[in-house]
Amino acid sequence: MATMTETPTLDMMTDVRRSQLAETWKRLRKNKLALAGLILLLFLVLVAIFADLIAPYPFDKQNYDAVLQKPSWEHLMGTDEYGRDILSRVIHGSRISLRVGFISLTAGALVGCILGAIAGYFGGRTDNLIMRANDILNGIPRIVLAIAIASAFKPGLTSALVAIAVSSVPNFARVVRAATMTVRDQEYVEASRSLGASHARIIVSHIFPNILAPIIVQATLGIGTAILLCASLSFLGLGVQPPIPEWGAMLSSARSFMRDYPYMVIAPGLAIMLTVLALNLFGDGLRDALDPKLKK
């Protein structure tokens, strides 16, 4: 009898989740801009995955017979001061920028979600301690915080990852804390607590599954900001270092040539703009699709 009682319950929960996903996808499809952002984002991800096959030249191949050539059929986006094909470097740069964005945001989201959930669930002194420290970090402009952290380490990919991850923690902590406080007193949480479930189990099994929507939206919008921060750090010489083809580093190396050879800054700048635009369009659409106030 126990098995017969549990099975319909699990099936009902599965059906509810499937219906919620179907409803979210239905609402998302109606948003043409969000759908365009998703398609553009998937295209950029595919370009990054198959960069070795798509790029016409190796990104680090120098050809001093083709230095500073303007866009042509042989080099669609021209060449840089070392004769390297800019299109190939932009294509390979998508790997670096997307990797930094996803990895740094994942690390920052993990720490921020844990701190936010602890603060929102326990409240009191724990909440005050965590959120006051969070307010201190949040009071520092994000780019300034990232520059300060990156400056403390040797310039490179690792320092950029750490700087962006730390600077993204306050936003996730604030969002998760607010969402946790709205569900911590719900009936299913009280039922689990009365049955003797541990605080960690309640947070992981009951709190997080019911606050995923704002976390997903924050992460989607935050990846674009992380890519911009990575490009900014590399532009200032604190992030990814040459000859690695990161878009911000490409912009930095092209500063001396931008008046006579503007195509050198247009290509990586356009790549940054399109990537951030795609993420913002998709993030805004996902926020609208997951907003319960708009389900009517």
Given for the second form:
Amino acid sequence: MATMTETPTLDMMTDVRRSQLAETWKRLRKNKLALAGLILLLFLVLVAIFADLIAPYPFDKQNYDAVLQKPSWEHLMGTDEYGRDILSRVIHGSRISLRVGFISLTAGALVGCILGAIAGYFGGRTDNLIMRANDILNGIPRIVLAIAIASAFKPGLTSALVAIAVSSVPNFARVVRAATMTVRDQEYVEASRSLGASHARIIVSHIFPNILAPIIVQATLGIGTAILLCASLSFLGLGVQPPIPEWGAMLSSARSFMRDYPYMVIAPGLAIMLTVLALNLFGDGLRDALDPKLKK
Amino acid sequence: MLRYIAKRLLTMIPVLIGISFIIFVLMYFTPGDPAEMLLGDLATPEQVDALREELGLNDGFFQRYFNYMKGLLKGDLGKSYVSKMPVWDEIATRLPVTARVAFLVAIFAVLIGIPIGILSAVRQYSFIDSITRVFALLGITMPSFWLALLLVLLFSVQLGWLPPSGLYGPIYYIMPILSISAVSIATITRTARSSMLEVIRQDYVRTARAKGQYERVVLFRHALLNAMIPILTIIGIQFAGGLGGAVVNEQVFAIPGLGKLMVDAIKARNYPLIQGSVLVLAVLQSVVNLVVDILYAFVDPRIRSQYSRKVGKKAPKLAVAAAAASDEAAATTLEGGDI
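Can I have the other form now, the form predicted together with the partner chain, not the form predicted alone?
All chains and molecules follow, beginning with the one already shown.
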């Protein structure tokens, strides 16, 4: 139960950044949905880390005596056409999806942040050049761009990673550029400039900390989108390839057995949905917690 | 206004050239030899080489790019490696299918999403509002192709009401539209809700109520009109999302559209066809973006006045900030539902 009146501690008054974090956490804690999202997310991360211990069977163990079995106590989600335990595969799939989501998004965010900050900070011709390049990437529907990039490599985990990372750059560049533009004329930036700080220093230590909020929100929601995108690519056969237990790839191969064994398409889809749901709940909560103006 | 449209049309040209260049580069570096794939395993190296020569695959990067651009300027997208038909002819038979589906999805999503979003905002924290928010969240988090599979399971396998695949009549459109539009409906609902909620708290809405204006007029004239900009942005983005969704879900429902054409072309390493279909999809999206930009000006007099005057070098600072803010809002809301 959160105390309503917070007595300012010494360390809150001396360290502003820390107190901001504490404030955000305080607001986030009141948001039950966001908290549920965070807990679900932590649970999924733990599942991914300890997949080997949790999964009842090895994900690639084929058992030709137990092919296409309906869900039972032995196989909670049934088995696939090779007699592999679907639950174990879904559990191991969380590793792939979370990894693809985090890695591709971090890479895309890094590039997008740098480009967006440069465009927003310098403005003028630089801005124009970067944003026109951005327009080009934005002009292609995202899944189509990802498909086009993925098709330029051999289908697999790496190509999916690259495709998702590149296609997430334009969004970040736009968000960061807009945020940079709102703070670049603030007094503290001018003060730092008048003291002779370099452009790089101003961007990194004065602008960046002040636009962190939208970046974090964008990143949280972006991981969800990245996971969905990865599943779509794999479903089309252009991303992660079987026998790797990626959720989209599992759905793709389950499709041919769907008519007679409908349970096969339930679990992987549910897993995708839960993961994206967790990220969305948490991301939405973060947005509200980081921007107190929005909610009353 | 005309000046604005003309200006926007002109800015489309470098973007399209850039897109065509990127696609060309991607295809150039794609591994695998189309000639070998076309001829199969039994072909002799001489045959493969002859075909490579014939397809122009032995030329250098710049020569090939030059030929490709020369063709594009004449409206020639090249010939499909597999069917030997002009790429444009193949696309022309598929494009209307995908465009029709995406268009119907957009209309359906707007007709459902906006009213529900408004209702949810007006009755904030009511039962309807809670239900709406739960469904909107599910719509955003569910992969559209999975929803498509579930619909097939329910309506085709279990109930036998709807045909599982193909596109031979109106009832064939039901499941594709439902599955693709779920994301769009959810996103539009959420945007309409939050945008309305923000506007409803404004002073001018309170003033309108205080002077005794009918609630209906307050909601539609004072509130909705002002809440329209973010909603419009999202509709534009969602149309593009519908195109993307169509690309994936055409596989599930075996719909002979542009997306299926493209994915099949990728698997066959049919470069001209891939290039052509990506380019056409990009042009479609650019046109939609343009239309949305023009609609802004119709809805928002501030933007209109900005363009009716001669747009000098000194754009009003406020307008720039507003544009940047709406850009940011668009980019943030874009996440979570653009596939």
